[in-house]
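This document starts with one chain, in the form predicted alone, laid out as structure tokens.
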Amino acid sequence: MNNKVNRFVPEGYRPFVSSSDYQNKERKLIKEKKQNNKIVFLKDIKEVFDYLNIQSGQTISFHHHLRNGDYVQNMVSQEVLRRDLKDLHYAPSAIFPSNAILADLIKNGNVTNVDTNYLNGPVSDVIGEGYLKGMLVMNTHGGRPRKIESGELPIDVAFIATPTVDKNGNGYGGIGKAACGSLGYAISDLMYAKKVVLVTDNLVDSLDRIELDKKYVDVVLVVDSIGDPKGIVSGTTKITKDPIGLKIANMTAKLLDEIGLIKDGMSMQTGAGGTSLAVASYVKNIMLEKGIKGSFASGGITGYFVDMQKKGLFDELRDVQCFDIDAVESYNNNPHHIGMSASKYANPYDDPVVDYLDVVILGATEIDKDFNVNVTTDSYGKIIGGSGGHSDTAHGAKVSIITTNLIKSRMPIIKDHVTTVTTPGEDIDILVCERGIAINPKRKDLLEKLKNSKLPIKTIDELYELAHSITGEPKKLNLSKEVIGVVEYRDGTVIDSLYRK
């Protein structure tokens, strides 16, 4: 198999630059904002438009904490909107339904360029028709922070939604009417843009827990609402009841004992869906009859798992994001529940936390042949995600594994060539949907352990064969040959490109 591999680079796409010199530039840049550093308050974000010459052509970014809720990135582009400005580059850790306004900046060309993580709703919409003049970035949560901190992704102006921040100008999220815990994607913003504004709806005298420092930061604008901390639920994040999803869990659950991965000390993540929460409460049980304790669970955290540590079946929580409101209580109230930035989670030149995961159970919306996983499109080459942590988890992880059904929407989930290419082949271990268990030849390791198993271990061509079988042989998707942005690895190789619907 040869899976990673630059597909498509566009003409005078822009190369990937070292992150070798990153503590280095971390020191310089401290020395300077210490030297030269002077907080302003104001109240109404066209002083801070006026105070900060934002200009055309400058880099904005954004961190996803609030999700759904947010509304900091809405009000910059609202000013941005009201002003005029043209070819700006948009640079948000990630954009959802809400911030819908960003599809007129781009039909009006007010935004010309976006990088981000994750993309879905109108922008995606608009970007998929060819409105973006410019390119479509799509990184993941280690390539973005890598990015900021090499120097391949300059930033002019960082806008951080900070529920709350002091009069010293220190910020943190834990406390606060919008309060969203850990504060983890917004770290590489902080230290790195020319100029940072915190954004808060709750300034204080002084704060007992920091996570933004002061050093770093250059305006505080404080407003009555930096959002709705209910939209930071993204999906279900409760165990799922569907009969299928149960099954793949608890199939999963026993592929993870019988491999040796319930063990004393380990490390797991799941996403926040329902079948990987059911994984997880099917690992619950195993590790209550076993007597097992594992080191740390990680990622955007759940109240799954903030149940589960205070059980005492991990050591601590490792923590980018919350995902729901018992995560954030638990981050501002429990020792055990340690922020990290993104780039201590994933990016590949900082030792990140997701190279000690035994194991994550991740999802897809296609995977093919040679287990390349797709998570940023739909099977019509919609934008609909983007990978997010999914490819830096499945090469960090020691044991990486896909659950899904083997067909949704009457659509097998096994393909010939998947439609993007998300997570390379090469760092996906196993696929486990309802009718089997597909483990990639290279991980002649784990074939081993299982070749007395009495689990449904099938070759992934088998489950091809069974899927199509049942739905027939889906009709040949044509992409449209004009491209309208790329999808790069967590080290900066660009794997695929995206094309205009």
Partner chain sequence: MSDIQKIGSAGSVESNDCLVTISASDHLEVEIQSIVDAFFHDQIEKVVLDTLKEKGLNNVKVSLQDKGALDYTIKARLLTAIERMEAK
Contents of the next structure:
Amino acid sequence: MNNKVNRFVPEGYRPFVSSSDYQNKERKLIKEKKQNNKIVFLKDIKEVFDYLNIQSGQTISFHHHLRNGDYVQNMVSQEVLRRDLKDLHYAPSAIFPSNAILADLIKNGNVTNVDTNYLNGPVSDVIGEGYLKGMLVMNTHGGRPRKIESGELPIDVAFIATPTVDKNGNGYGGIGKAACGSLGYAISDLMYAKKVVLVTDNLVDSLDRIELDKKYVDVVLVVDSIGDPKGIVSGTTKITKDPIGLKIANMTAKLLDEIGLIKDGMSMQTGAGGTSLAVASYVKNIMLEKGIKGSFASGGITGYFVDMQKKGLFDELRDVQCFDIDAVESYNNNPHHIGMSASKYANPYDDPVVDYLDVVILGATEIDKDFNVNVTTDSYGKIIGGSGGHSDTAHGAKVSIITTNLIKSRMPIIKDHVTTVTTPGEDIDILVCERGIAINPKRKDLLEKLKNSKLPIKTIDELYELAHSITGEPKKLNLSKEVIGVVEYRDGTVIDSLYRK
Amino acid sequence: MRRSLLFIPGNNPAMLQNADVFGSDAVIFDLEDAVNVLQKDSARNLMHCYLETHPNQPMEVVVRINGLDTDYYQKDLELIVSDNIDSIMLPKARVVYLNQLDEMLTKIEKEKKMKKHIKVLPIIELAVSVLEVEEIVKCPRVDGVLLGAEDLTSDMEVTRTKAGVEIEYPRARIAMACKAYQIDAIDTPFTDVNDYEGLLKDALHAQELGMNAKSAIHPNQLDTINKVFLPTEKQITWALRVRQATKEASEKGLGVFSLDGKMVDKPVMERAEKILMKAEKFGAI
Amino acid sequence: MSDIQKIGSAGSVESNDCLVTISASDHLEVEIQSIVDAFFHDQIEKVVLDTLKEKGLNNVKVSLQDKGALDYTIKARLLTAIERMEAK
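Alternate state requested, the form predicted in complex with the partner chain (shown: the form predicted alone):
After this comes the whole thing, all chains and molecules, with the earlier chain placed first.
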């Protein structure tokens, strides 16, 4: 069966209909878990497995804020290997190259199903090679909490890496050896998993601020180290120096200004990449010039936005995950830097922050003539990322903008059809690249506003032709038809399938 | 009429590929200093193939050839001069070289049955060239002159500074000579690509001395340069008022009249028209 | 001088460039390594073969390491490699 964006949907999965179809359904909530027993403090992962009687076939979840420095998922995976548990379902919010050991678990059949929002590195390779016996499901940041709270993704045990835990069993992410700031992606796991384990390397007497409430916690596992700080937060994220990236960013800011989006009360989100930050920096200049004060910036927060907030350009920061040390520091000390759960950030049924965004600046590995965007696979079909909050913010924001180079290493970024649909074209309003700007024809209002613009506004077909006239026509590949997974849209429908290499 | 001229190294495919996207009025493809002596052949072939693929560029196409005191310039010209380029930039320019270059270009234009008449942009980067500049601007094909401060200061044995006191005289002298013959006075590039404030200051100062364009060694410098050498809103408003008043005056049969208590005569009208022409060309009105 | 020593090389392995090596051989052989091989192999090969034909070269071995170069870059690097080979 094919869905409404004309992609194959395997049997047993609901096909994608439209980005607003969730409005036709009611929110489903299972009961929050309750923990009346005393919290147990343990010192060895083996004891946790024994205490909770973790068995083959169970579903285990993790969050990804220790990013490429995370030891917790690997610690659990080691124990799974040692016990040779089989047929586990892993549901981490993201999988990074540092989680390479999971590749062995998949090859051995210890893990046979995976749910995640973002995936790259060696685990992507083995799944792409077809080693996962069940299915890979790629969720969105908002789709995951929806899936957990509705019971569609029941979690047996959530292992929550927690930079600091107090002796009562409450957790906080902003301090400790492995401080990572906001713990937004772990909240649904905390509230709905059958058993919750906080894993920490910093046990304190008491905490001033609490993100993880002890009422949900079963076990606190205290270990020497939960992660390598070097892999957790980067140094200060910097604006790109690449002239193409800057040109794109500059055009984007001018465009936002012409559309009239740079105004008092504005809200925006950008990614943490160099070009996204450059957009923020040009927007910042316009805001300063015109004396504009925005309401909030959201998402993964970087030092750049911390600085803008401090300069009074935004009232608040809504932070689901800190990207750098400046953001962590601000999260701890700045009362206007507010944490939020992934559900509050992006769950379509939780009146999410994304619905209040004026503008979101997003990337793309491919975009097609229908404005469908791929950030899940490369042009060979290899998984190199995932939606994260891409489809959530694109739907929620009043204007969603893709900034990308038109050509990367001879590959034109605009395709007839993207290799994998991550975000449907109905939610993408504008493409900005170095050779021009394309507006989704559905946005007649934007086209009207820009009809006298001096910006290089073209149709997406014109940009497509332009790119192909420079690069030549890339050969169409015959990719495998063997399904290894699905890309799940935020409402739980399948927007595309993933195929074996 | 130019404001900005962007240098692009001639042997760098990644930069060539995007030379046309940055919004400079001219691109100077460099076969000289940006290319290692062992790669002169490679750069020349690359430029040639690139230009053949891009016959109609949105900006002026300038190629900086190797100097007439080197072994490379002849091959440069043979391969590069065609209807696909607009101008040749000549380093270490002297009157004698410019005359030689004119002869060679005339010959090539004839042989290749070219439609275009190639212009020449000499670089003043020797002390002797500064002294010759009044003659240089009169040479055939010369349509603008670039100050090359790095080589000039080394020829002068003075230190090159950001403040630029050492190039005050050549800037003024070049500007004067160019303006006398109504050609472009193009300022030397600002070499600290991370110092945008310094660039702005430098460009404004060059403009005060009469320079009307500036070269750039990085695309990120173009925004500043294009802004500095564009007439200001105040100038444009004034010029539009002069144009309107001129029209009204001429309907009354007046050749000279007064505006805001100041006399407006032919030179003032011409100045206003020049401002408007520039503003129109560069999309400011 | 034997034909075997005739060899020329040009270009680089920087992005959007390619490194071309050409040498005399007893038959025509073109070897292409490219980061976009799956999409542009045929087009790269065509540029190489057309250029060799233009230069009347039949018995040469060309090996090309490509980092996403456009056609004109590939042609220019090959032309330079040929000139360098012939200068030897």
